[in-house]
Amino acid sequence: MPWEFAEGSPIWRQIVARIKAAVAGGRLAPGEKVASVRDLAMEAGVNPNTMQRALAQLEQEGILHTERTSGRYVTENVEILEGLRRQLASEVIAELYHQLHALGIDDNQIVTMVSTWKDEN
């Protein structure tokens, strides 16, 4: 089944941040071969140009690599992929304190809340 992309964002982005999810989240390894362009753009149903854009954006930022006969892997280098998380924690983070505010809750109260919940669950 293809995966869905939302409108307004670019596919090869979305992508990206699907990707990064993954390894960010354990779901592709360090280490870890990659599909080749050609079976993860059939998978997503996206044409190749598209998919060989994202991945080449992975390669650029070091979380992919690719060794010459082998393929695409994933870094095994843990301070980009400690970096990795840290960012993509920080989105989130940034996302629920914008929510939040949004709701007209200020920060003494996020912050007791979100320990409140950590304790609860």
Second form
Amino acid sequence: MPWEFAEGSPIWRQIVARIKAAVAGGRLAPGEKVASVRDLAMEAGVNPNTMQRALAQLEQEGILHTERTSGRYVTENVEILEGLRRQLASEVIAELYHQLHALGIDDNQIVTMVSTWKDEN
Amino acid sequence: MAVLECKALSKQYREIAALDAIDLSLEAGQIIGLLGPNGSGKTTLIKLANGLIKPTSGQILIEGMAPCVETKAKVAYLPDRNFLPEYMSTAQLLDYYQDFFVDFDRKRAIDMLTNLGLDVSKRLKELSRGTREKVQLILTMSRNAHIYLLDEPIAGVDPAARDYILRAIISNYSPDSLVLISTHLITDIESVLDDVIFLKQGHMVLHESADDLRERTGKSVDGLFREVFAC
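Alongside the form predicted alone that was just displayed, please also present the structure of the form predicted together with the partner chain.
Full complex below, order starting with the chain above.
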């Protein structure tokens, strides 16, 4: 099955987000070898240039790196991995925060409600 | 250098302008969607690139040359209809393609046919429509051409066959060749495209990178297409 993409946002950005989530969540482990551009493009059902662009972006951010002869790997750099996790977490929090605000819940209530929810579940 | 170039290209059928002053320059290493409703000029453009018809005015150039025997050797064409003799088996068609095209990579074709699990001794007329389309695509894509012109490769086949055909196009991607795909079924194909070209009544109304277009408009290519071509 090809990967699912949302409408109206560049596919390369969506691929970047998807691979970041896989790395942060450990589904792509630190030091793990990443499939070739062609294989990934086939799996995702996307243009190889689009996949290349996404991987280049991930390399630029240090999340992936290329070994000259053997291919592309997930970083083992703990700082980068921790930074990535924080970045993604803060995006989730931002969305939650805005949604709760839209329901008319104020900042103090948000903190209380989140910790109450955790206790109850 | 542009692999495919159109300069003020026009094609007139009596009083109807099938294509009107198209200026276009396409490079190798790209998969391009030629998008437009029926009658917008997609097939006309593809036939001009093949040398099957002649321009009324303007030029179409394949690597700098007007379509001729020499350019046909570099262009692999998948027409929008059944074009192979129905009494032939896939095995016979392999020989047929090898005889016709020096750039035909028989091994690649056999690999892809094997992948498909196809019985190559079956005649074309014994195959389902979807399978026949796949065979035609495999034969076309197994040429080491500089340009692949695919006219409606996914029309009239089921979603699984579409998926197969799109994967075949992706797996045959080469930085040295141009793939031009005409279709009006955009949703299925948009993730495969570098650039999109919108044709409307013989005019080119848009030529842009698909991802840039999504970013600029906040819409899918299909969504924008429906807006541009709303009746």
